[in-house]
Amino acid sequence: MGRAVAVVGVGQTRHGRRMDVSYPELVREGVMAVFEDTGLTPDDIDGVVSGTMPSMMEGVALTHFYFADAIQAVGKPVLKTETCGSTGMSIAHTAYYWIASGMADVILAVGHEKMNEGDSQATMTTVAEPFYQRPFISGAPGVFSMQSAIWKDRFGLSDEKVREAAAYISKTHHDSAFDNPYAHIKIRTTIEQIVNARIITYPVRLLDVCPNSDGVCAVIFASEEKARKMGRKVAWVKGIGYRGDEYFFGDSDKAEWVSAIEAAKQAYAQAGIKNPRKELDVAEVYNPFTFQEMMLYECFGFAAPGEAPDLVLKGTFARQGELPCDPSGGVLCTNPIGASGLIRVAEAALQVTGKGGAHQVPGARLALAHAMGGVAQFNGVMILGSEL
C-alpha cells in the first residue's frame, strides 16, 4: 500500500439549495472549513485534488481553473478527478495515492456541486450512449429502478417485503438527518407517507430518492510523519478498493454487482477484514435510492444474497443496530453529487475519531466509506480506522 496515509481534517458546507452564495463562494466556504478544523494553512498543502459531476451539470467547464482561488490552489499542482457519482471517492483515492507514493505529504481534496444552478436530470438523461441506452434509461432513477427489480427477482423477494424494508430505511435516514448539522433534507415522515408517496420510476417513490443539493466537502490527507506531528486524532486509511463494470447497462450482472463486490474485497484484504458485519463499527454506504442500499449490503458482505430486507426490518443496520449504516442520513438526504462520495469519507473519519456529534456511533473504531458512479459502472470503497 505504500506509505501510511491519514485523514487529518474534514470540512463541509451547509448543504441544500444554496442560492445565498455563488459557486466559487460555496467552494471557498468548504475549503476554509477544513483549514479551520486542522489549523493548517494553504502554505502547508502540497497539492489539490478537485472534482465534480461532469462539468455540464452546471455548465461550467474546467472547474479546477474556475475555482483556483477558492480551492487555494494558485501556484500548486492540481489534479481533476471526475467519475460521475463516484467522483468524491475517486478524489479521495487520488489524494491517497499521491501521498502513499511519496510524491506529496499533505493533499487537499475538494468535492463540490451546485446542482440548483443547472439541470441535473437533463444531464443524466442525455449522458448515456444515444442509440441503445438513452431511449429507456431515463436518468439515474430509471437505471436504479431496473437494478432494484433485477435484484428483487433474482432472489425471489416479495414486493411487499422489499417495499416495507425500503420504507424503514427511508424513515431511519430521514430521522438521522436531524442530527447532522450539514444535511439537506430534514423532514419528519411516517412509513405510511413513504409507502404512498408518488411513484418516480416503479418501484421507486419520492421518499426513496435523494435530492438535488448544493454543497462542498473538503478533506485533508497527510503522510504518517505529518499526521503524527499534528498531535491530534486522525483517521488512518486501512484499505481501498475500486472496480468498474462494462459500459452498457445490460452487459454486467447488476443484482450481484461484481464491481461493488470486488471493490469491497480489495479494501477488506488490505485492511485485514474477514467478517465485515462483525468487524466494522459503522458504514457510510452511498445510498441515493433505498432499494439499491439493500442490494449493496449484500455486495459488501453485510448480508447474504436476498437476506438484506429481513435484516433491515430487524434493525440490524439502524443507528442502534449491529452495524449502523449511514448515521449521517447519507446520500438519501444530502446529494451534491461531486461531493457526495467524499462526504462518505469525511463522515467515516468523523466517526472513528469520535467527532460525529449528535450522530456519533459510540465506540466506533473501524468504518467503511463507499461511492458508486459512472452509468451504474463504478464502485469505490475506503476503510478508515482509529489506529494504524
Second form
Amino acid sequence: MGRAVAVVGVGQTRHGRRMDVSYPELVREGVMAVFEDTGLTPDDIDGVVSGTMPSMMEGVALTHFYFADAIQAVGKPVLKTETCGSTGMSIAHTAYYWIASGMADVILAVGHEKMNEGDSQATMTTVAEPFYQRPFISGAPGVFSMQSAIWKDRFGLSDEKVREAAAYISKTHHDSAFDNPYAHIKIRTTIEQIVNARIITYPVRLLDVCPNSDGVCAVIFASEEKARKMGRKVAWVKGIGYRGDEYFFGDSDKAEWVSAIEAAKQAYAQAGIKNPRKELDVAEVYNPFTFQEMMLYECFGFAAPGEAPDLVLKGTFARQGELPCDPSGGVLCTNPIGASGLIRVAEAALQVTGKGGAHQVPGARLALAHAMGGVAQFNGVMILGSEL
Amino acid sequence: MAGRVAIVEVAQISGGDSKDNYYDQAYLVTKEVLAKAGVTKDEVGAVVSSASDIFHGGISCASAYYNEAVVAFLKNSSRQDGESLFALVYGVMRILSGHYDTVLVAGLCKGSENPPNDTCTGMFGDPFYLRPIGMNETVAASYQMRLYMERYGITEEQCAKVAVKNLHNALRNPYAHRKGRYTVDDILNSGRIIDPLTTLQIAPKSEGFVAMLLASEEKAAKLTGKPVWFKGYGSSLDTFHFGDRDLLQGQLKNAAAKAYRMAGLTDPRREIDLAEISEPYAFQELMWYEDLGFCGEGEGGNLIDSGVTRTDGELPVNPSGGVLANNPYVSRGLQRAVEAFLQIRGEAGERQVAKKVKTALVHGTHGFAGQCHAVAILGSQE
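To complete the pair, please output the form predicted in complex with its partner chain; the form predicted on its own was given just before.
Zooming out: every chain and molecule, the one shown earlier first.
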C-alpha cells in the first residue's frame, strides 16, 4: 500500500529542565541535530510536520507561527498535528502519509514541549470537560491510576504482585536511562525506595511516574528512492495503526483497552506480524506510569490478559529478556509530551539501524513504537524494521 | 501522485450563536454528510478533523473531546491545528497512500463559546516581544492595511468595497452570520476599531462546523454521479517576527504557485472560474487577488472597482460572503471548500453564480498579517 517510507535520521535535544535556552532555541537544537545526523539541509525538506500539547502548556498558541524559523519551515508547507499525548506518534504518522501519498519525498517531523514553562497537570486537567470529568479527574495521574486499578481488579491481580512488578519496571528503566545520553531522570534507585516513595495517586508513587521534561525530537522521513540514495542504514516503516476511544472515561473498557488493542492489530496486519512477542526484537512503549505499562503489554499481545506482572518479574521485558521494552528508559524517565511519541519512533529507528549506542539491543531488526493520549483514549503504533 | 481524490458530499452548520451544544453540532454535521453520501459510520475509513485548543471553549486537546461525535470512535483518526485546509489535504494524503478509500474531514469551531477572536490570536505572540505590545491579528492587519494603501495608492473606499460586496453576497447565503446591504460610507463609518480598520471591515466571531466526505476515484464512482475533484494544493509559512517580513510580499504567491503547478494551471486568471478566499480583513481580499495572480501587483483596488469579482462578474470571489460574513476561525478555510464544492455542483441555491463553474480556488489563511496561507484547487473535470 502506498509508497515505501523510511526514517532516514533522528535528532534529539538533551532532555530535562532546560532553563539555559528559550523554547524556540530548544526547538532549533532538536532540528539541527537531525540535520547533523543525516547531512541533509533545510533545502532538502519538502514539508514540515510539527506538534505539541495544548497551548495552555507553555502559553503560546499555534506554535508553528512562533517556531516557523526554528523548524526551518519558512517558505514551505506545514502541517500541525495534535492529538494530545499521542501527538508525537500522530506527527510521525502524518509524515508517513505525506510521503506515501506521493505528495512529498522528504518530510521533517518535529515534536516539542517545554513543560517547565508552565503547569503540566493544570493543563491536562483542562482536557477533561468542565461539568462531569474535570471536578474529579485532576491531571494525568488521576486518569491513569484509575485505569491501573480497573485492570488489576478485572484480572484479580494481587496488590502485592502488581506493586512488585511495577517496581521492577521502574528499577530497570531508571537504570537504562543511564545508557541513554538524552534521558532526563538519571537516578540510581532501589526496589525499597520505589515501593516506599511518596504516593502521587494510589497506587502510583513518585518513582512510578514520569517527570516534566523540556525536550524536542526531530525525525526525517523519506521516500524509498530518496532513502536509498542516501547510502546509509535506514528504518523502514512496516506498519502503522491508530485508534481512539470515547471521551467519557466510563464509556469504554479501559482494562482490555480496545483502542490500544486495535491500534496494534492494524499495525501488525500491515507488518505481517502474527506473534508480536516472538517477532518483535524491541518495543518502545509509551509508559508515563509503570502500572499502565504492564496493561499495555497485554493489549499489544506481549502477554495474555492478566499475565504481564508474572512475565515482568521473569525478566521477559528487561534489557536481556525475550522482548526488551523501553531500553531508552522510556517516558518514565523523559517526558516532553509533544515530543515523547516521536522519541519512541526515533528510539525504535536507532535500534533497528544498530545506532542505539549503550542501550542498543543486539541484533534488533523489528521494533514497535507507541504513544497514547486523551482522557485514556488514543493509541498510536508504528512498526519499524531494518529491511523493507 | 497516483490516483485521484473526490469530494463526495459536504455539510455545514454556521452562524452567530446556536442553541445546540458543541457535541450536537459536531454530530449533526457529520450525520448529515454521511446521510447525503449514503454511507454508514462503519464504512468511513479514517477521520481527519481540525480544531484548535485556543479556539475550543477552554477545553484542551480538542479532538479528545469530540472524538465520537465525528464518528472517530475506534477509527484511525488525527487532528490538524489552526487551519482546516490542512485537514483537507491530510485527508487527501490518506486516500492517495492507498490505506483508505474514504476519509471524513471535519472543521470544528464554536465561536460563541470562545473569548473575542483577538484574545485568542494574541496568544500567537511570543512572550518576549510581541505579547507585551499587545500584538494580535487585528493589530497586525492594521499595519498591513496602512502599508498596502501607502505603497500602492489603494484607497479606504476600495477596501470598503470588499465589505460592501461580500456582506451583500451573504444576503443570499443562509449559512452567513453577518449580512446586509451597506454602502461604502456605511462601512467606513461603522466605527474605527484599530485605525484604519472599521467594524464592518473586520470578520466577526462565528460558529462553523463543516464536514466533508472524501473518496478514492473508484469509491467515488459508487457513491456519487457528481464528484468534485481535488486537483491541487499548496501552502507556505512566513517567518515569525514582524520586522523580518515585508508584509506586502507574503507567502501566498508561493502557496498559489505550488497549487497551480499541481493542478496544471498555467493561466489562473482565465482557468479559475470562481474563488472562495479568506479575507478576515476587507483589504486583504484585494491583496490576495494580486498574490493569487488575478491581477497585477498594486492593482487589487482596480479589480474590485471593475466589478470582475462580483457574483455576476467574470471571476466571482466570495459569492458566499466570505469570512467577513462568517468567521469560525479554524474552520473558515474548509468552509470555503464547501462553498466551492456547492458552486461546482450547481447546488449553491440563491448564491449560485451565473457562470458555469468548472474550476474553483479555495484559500485559507491564519496568523499575523497572513503568516500562513493554504490554497486548494477543486474542479468538476478529470
